[in-house]
Amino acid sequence: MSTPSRLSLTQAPPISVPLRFFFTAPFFGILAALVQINAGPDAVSQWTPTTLAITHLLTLGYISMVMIGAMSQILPVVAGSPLPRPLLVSSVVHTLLTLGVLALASGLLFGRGEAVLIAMFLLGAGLTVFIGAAAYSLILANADNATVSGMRVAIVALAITVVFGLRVAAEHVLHLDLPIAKSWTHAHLTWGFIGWVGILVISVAYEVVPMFQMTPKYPQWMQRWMTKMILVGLLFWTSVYLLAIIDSTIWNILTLLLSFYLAIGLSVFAGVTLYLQSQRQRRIADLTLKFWRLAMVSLLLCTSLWVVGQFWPSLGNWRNIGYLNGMLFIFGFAVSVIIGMLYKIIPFLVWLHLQRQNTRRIKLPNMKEIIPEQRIRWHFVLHLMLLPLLAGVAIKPVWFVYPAATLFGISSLLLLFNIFTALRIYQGYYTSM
């Protein structure tokens, strides 16, 4: 397998560093599905404790778990600067994040303020350790490409997301009813979705889309400015949004214009990615490419739905519009990218580390044998079926919530099984060397 010369594969961390995060994520997907099945259609709302618990199981336990593991692997390979003490840092972050998500979800579900307080400490500490270690690595990075630059922006966005999240959690624990409490919650969600998830996906795409999908490179202007422009937009949006304490027309117009700006930025990224994928040099079918295409189409649908809602009051005021947009972003965009990435990264990591340790020169499995394509195809079909069911949940919860939650639970179980079998292959060959 050929890789670009700028990748520092010799600096890759031990395989256990990223894989502990990758292996844990599907468990939180299964748990989120079980919570939704238990709650039923009554939980399909934007602000119920059950919906907030499920959202954090997905965003922290599933999405961020994988993203932190991916950054732990990408930093030494792409930036040439590994995390300091990677085994220790990954162990601490993984433990605190896992326990923190469980504490937060249980606190929200059962109305236990002390559990939320414990979660604030665990999540605050774990994410602070990761942010500090990643920032240190990025400061010392040898490379200065678009991916490294974008990851710096993503770490800033994650830090702001954490600060806003701790503030919202403190309001919950202390039972405060402040004038702009919901504004802080919206700011937390916006920075988490667009800042942390969106910017990191964009940054990683600059590297992995051309490399793994054999596409042309992203335009230079986009690589240089996109993530910075989104960060600036988020900073201005937050300043305007949180200052709009009174009902002022000028503040509302500014907030709307800045929201359009952010939606356009995400749409441009999705559109350019789809165009590059249509120009790919290698025409052989690639199942992971389908996950990425589904992600970009979902992102375009998400931003388009929001824009249309601003001009069509009956849609914009629909009580489940926020839920539908959230499902499109979380499942359609973020989870699709994550699954597509994992089915590329995990076989490659298993192959790479076995190749390094193969001193006896025994025959090793190729990447398509580590996770068979047929199982990836099954997963794609399941995931593709899930998205219309989730849209149905927003329209008629009582009909669709149980099938959608069950299907996502099965999808997460299949991902867990595929990761587990890849690990078994690694361990089997490793012990025979």
Ligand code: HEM
The other form holds:
Amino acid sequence: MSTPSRLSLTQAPPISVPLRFFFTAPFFGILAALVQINAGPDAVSQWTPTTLAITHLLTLGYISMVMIGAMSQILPVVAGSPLPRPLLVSSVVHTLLTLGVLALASGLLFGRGEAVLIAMFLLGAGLTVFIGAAAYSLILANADNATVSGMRVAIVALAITVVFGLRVAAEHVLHLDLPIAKSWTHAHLTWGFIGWVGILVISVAYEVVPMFQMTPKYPQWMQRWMTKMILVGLLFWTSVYLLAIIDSTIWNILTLLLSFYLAIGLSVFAGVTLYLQSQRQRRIADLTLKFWRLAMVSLLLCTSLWVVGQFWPSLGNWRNIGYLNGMLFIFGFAVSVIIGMLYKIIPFLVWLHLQRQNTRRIKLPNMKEIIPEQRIRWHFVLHLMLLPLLAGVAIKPVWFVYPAATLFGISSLLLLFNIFTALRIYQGYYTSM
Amino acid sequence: MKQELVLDVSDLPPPEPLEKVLEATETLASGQYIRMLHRQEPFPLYDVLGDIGFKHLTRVGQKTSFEIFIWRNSDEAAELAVFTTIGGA
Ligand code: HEM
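What would the structure be for the form predicted together with protoporphyrin IX containing FE (HEM), given that what you showed me was the form predicted on its own?
Let us now look at the entire complex, which starts with that chain.
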């Protein structure tokens, strides 16, 4: 049977739609490094104003920024279903998100309720527009694609993260110091990390790991059930965890069991990915593969550290274990995946859009020439060096905080430079066509 | 001259399928079309083809998941050949 393809010719959004998000992210990385350098070793701990500020410069300004840009690009390619009004939606979301992160980070850093209040409006509005647009396109998309169904779950998780985020932000505006406050924060960060970042990476992995790294496909049961099982686990965990506020042993044990369940889920994902990568057809290890591997190893370290902490009281009581875990998740897992993906997506986008404009069929650069391989390799080395330094920061802040923050600042600067190079090539050819 | 140019890209990692097929469009003589065999629908390719003056038609394939037929906008002979192939096979 032959089916004429959808002849809507402008499936892919203009190149400026995803690129504005990608280009902004490294600025927030640099800013986070500067804030940490300025605050010094004393600020190294969970819940300090500095940590809250850099956490959001990274989770919203860097990680979510890129993930939103990547979704605007991936939806039409993988699902054949673009975001509605991509130019308008991306301008609105990008502007509100950028201003919102700046307001939130400065509000948390300087303890200014007004700034946090402004951030609540900006981020609430910006992320709601994105969630709405993504939901619209995901509803229209082909449902039996595992990436699409996973992205739906990730969008639900983002919405819940935002709701909890607004809830804890309201406490900062009103300067409430209720005893239950940290429970809401915990629910907020768990949904942000496992739900939004974790599930989105899993959904994207189903598509890109076999495709770019020439590995076998993820097992069918996993594609079908994993993201949904994590969602259900998170929902149970949240209800039980928030009930455990009414301190009782049963609820606490249930919370712990559900946390194990979530940790096992993430570890299975990381383990299967590493296994598939070891089975790949092509032996040449390209750099994307290395970034993904690093991400999976970090994720396994993260979940193991957490589990060990539950059984080994002296480690569990160590003040910085949560800090280290968070940093491993952010830099080791999320940022590694993001850098690896950006170095695939950006050259591809530049090349693709040049091809589209190339009606005179002049000779175009090869995709590999758009960002030199050598510079990506440098970036990998810098990023790899960062991870042991982070462990150092958690153990001996006085020694390690400056080298680690400086290294991440340089790494973000290199990312910015590489993206800029790709844009220059695009513009150079674009104007000559 | 053969009317059909078969291009099996189903084993190639991205971006090679796209690179290969775009190279092939440059060599297409009048009356010829490409039958691209692929493991997935190449949505980004459709945009490029439209912009550089090619038509395409996609159907579920026999050997691979998808078959994409590609020919020049103005090439009526190729278009007829595509429709005959699709109607016949
Ligand atoms: C609308 C968006 C968001 C708002 C308004 C928001 C707001 C907040 C606030 C006010 C806190 C401090 C809570 C406290 O003092 O107890 C917090 C903590 C936290 N948030 Fe968010 N957040 C948002 C999005 C996110 C996202 C998307 C992530 C992760 C992907 C995230 C990760 C975290 C983490 C990890 C912490 C704890 C930091 C620490 O341990 O020191 N947030 N958030």
